[in-house]
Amino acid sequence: MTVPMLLLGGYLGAGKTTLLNEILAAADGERVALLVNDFGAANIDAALVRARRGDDVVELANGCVCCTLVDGMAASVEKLSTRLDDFDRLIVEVSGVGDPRQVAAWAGHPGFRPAGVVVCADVLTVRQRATDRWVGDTVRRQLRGADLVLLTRTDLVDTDRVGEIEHWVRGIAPDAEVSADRRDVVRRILTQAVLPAVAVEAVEPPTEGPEPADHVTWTLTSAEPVDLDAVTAALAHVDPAVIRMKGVLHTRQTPHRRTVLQVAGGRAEVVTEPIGAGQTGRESTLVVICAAAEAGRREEILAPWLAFLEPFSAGPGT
């Protein structure tokens, strides 16, 4: 027996951890195994995956899967071939600075079989960060290592802009389909329909690889409940540098309750709901994602927030 294994990536900020929500929410009854890796000493990605599903999810925290974290996805990726009789099907969630397909030889792991590499594409923020001297680099190869481009954020623009994105990307991706229907990949990732299979006969999984050195990450805790109008303060004084930002927040206001806070595109989104099981409740975790050529500015950057948090050490990049 075989499990099919689906890469998901995209940039940051791009909708990854929202569809891969979506999936788990439509999978009625379908067992789904997670790999949710994510660039930072802190796995937020993880956290929030799993408030909403008890299903298995493998931390991979502090590095990219495709980069620094290779051992760590092969230890993951062995621990749950030997358990494939638990779940129906494995969808890795690739950090938003990985490159999906390098991460896609895994599918020829003993115990799995490839269901193809799906990436996310904002289309606010996608062309804009495919032209930038830092990143664009990874956006542009994150998109031509797709099987299946989802554009995200659609209801925010008109029809046109859809079209004149999904052309572009077209441009960009001229082997890989291109959606604009959440349902429709929904639906397809759930009935083993969504992709040609990966070609993984003739690639090795990688062994090494360089840190993603055109970010840096900062992480920021607090062991006790923070004041949510600080919060909305610090929101209001954004860096333009930011280009992701995204944390778990525990408020005096709500004490028994999250705050969940993403900044993406020049766009913020602070949504309260229930604590999951097993969290505590108290302490807060908010990272902050950069360009690495803005790394010298980190006081700069960090000011609003260090008012109520505090910097946590756990490697390079905190």
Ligand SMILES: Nc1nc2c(ncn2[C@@H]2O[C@H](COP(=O)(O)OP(=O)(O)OP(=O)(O)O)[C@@H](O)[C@H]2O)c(=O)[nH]1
Contents of the next structure:
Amino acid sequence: MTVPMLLLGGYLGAGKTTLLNEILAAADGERVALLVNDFGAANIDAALVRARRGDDVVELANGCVCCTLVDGMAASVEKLSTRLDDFDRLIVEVSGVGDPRQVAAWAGHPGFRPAGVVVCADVLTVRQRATDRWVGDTVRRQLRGADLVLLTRTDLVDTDRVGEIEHWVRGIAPDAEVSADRRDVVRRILTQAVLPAVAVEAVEPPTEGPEPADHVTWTLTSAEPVDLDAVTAALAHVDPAVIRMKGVLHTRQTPHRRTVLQVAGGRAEVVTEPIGAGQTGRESTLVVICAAAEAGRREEILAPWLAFLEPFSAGPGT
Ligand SMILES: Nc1nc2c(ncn2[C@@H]2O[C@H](COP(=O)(O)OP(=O)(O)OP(=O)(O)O)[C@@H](O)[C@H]2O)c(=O)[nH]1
Ligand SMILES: [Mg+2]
Ligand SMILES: [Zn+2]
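Could the form predicted together with the named molecule be shown next, to go alongside the form predicted on its own?
Shown next: the complete complex, the earlier chain at its head.
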């Protein structure tokens, strides 16, 4: 028996974790092992994945499993392969700067079988990002490596626009299927109906490469609850250079709830929810990601946040 290994990829903020949670919600009675890779120094995603009892979450943060964290990826796959009886499926969320096709080579590891590479593409931003001077290569490589591209944020645009982007994605990734039907994609993932479009030849897993040079990430933290008004004020001044920002914050005003803050594709989302078991409800962590070309503007970009958070020194680029 082998365990299917599904890869979820797509650019920063494209909707990978959202899709992962939808898959988990629909995977009734299955035990799922999750490998969650966050590019930033703090694994915010591991805190946002709605794993259930019986699921296994392996966190790999502060780098990318297709290059800088290859060793961590190898060790995790190796470890999981010794306990294949404990789960029915492995899902890997690759960092938003990573190449999921490269990571898919691990599905050839003894004990696993490939269950496809699904790449999320945000209809609001994918086209513009794909031609971006700094990050365009990354975005196009992700799309080309997909077996199936799921169009996300289709709820925010009209159907003509969705059709236009769908057509454009087909041009970039001619081998991939393209779908805007999330429910159908989830169903197909769970029934192993995502057919590998890109031949699964004996690709060697990647060897460790350099840090993805095109992005810079900063992590800010606070050990004590922060002021909600300060958060609101900072959110009104998100620098346009911010590609991705996400954080789990605890505020003085809401001691029993956590505030999940997301900026993706130029849109901000703030959700407050009850704190989970094992959380103290005090500390806050925020990750900010920009194109590396913006690194020199760090002070300016972070200024509204540094009013109540401190730089976390273990992260790259801090
Ligand atoms: N309206 C809308 N929002 C979405 C959709 N998919 C994701 N989002 C929102 O977009 C933000 C980013 O979503 P995530 O699922 O965290 O994106 P991600 O690709 O995992 O992000 P990284 O792991 O940081 O690269 C969140 O605020 C989501 O709620 C969608 O289809 N429609
Ligand atoms: Mg994510
Ligand atoms: Zn990588």
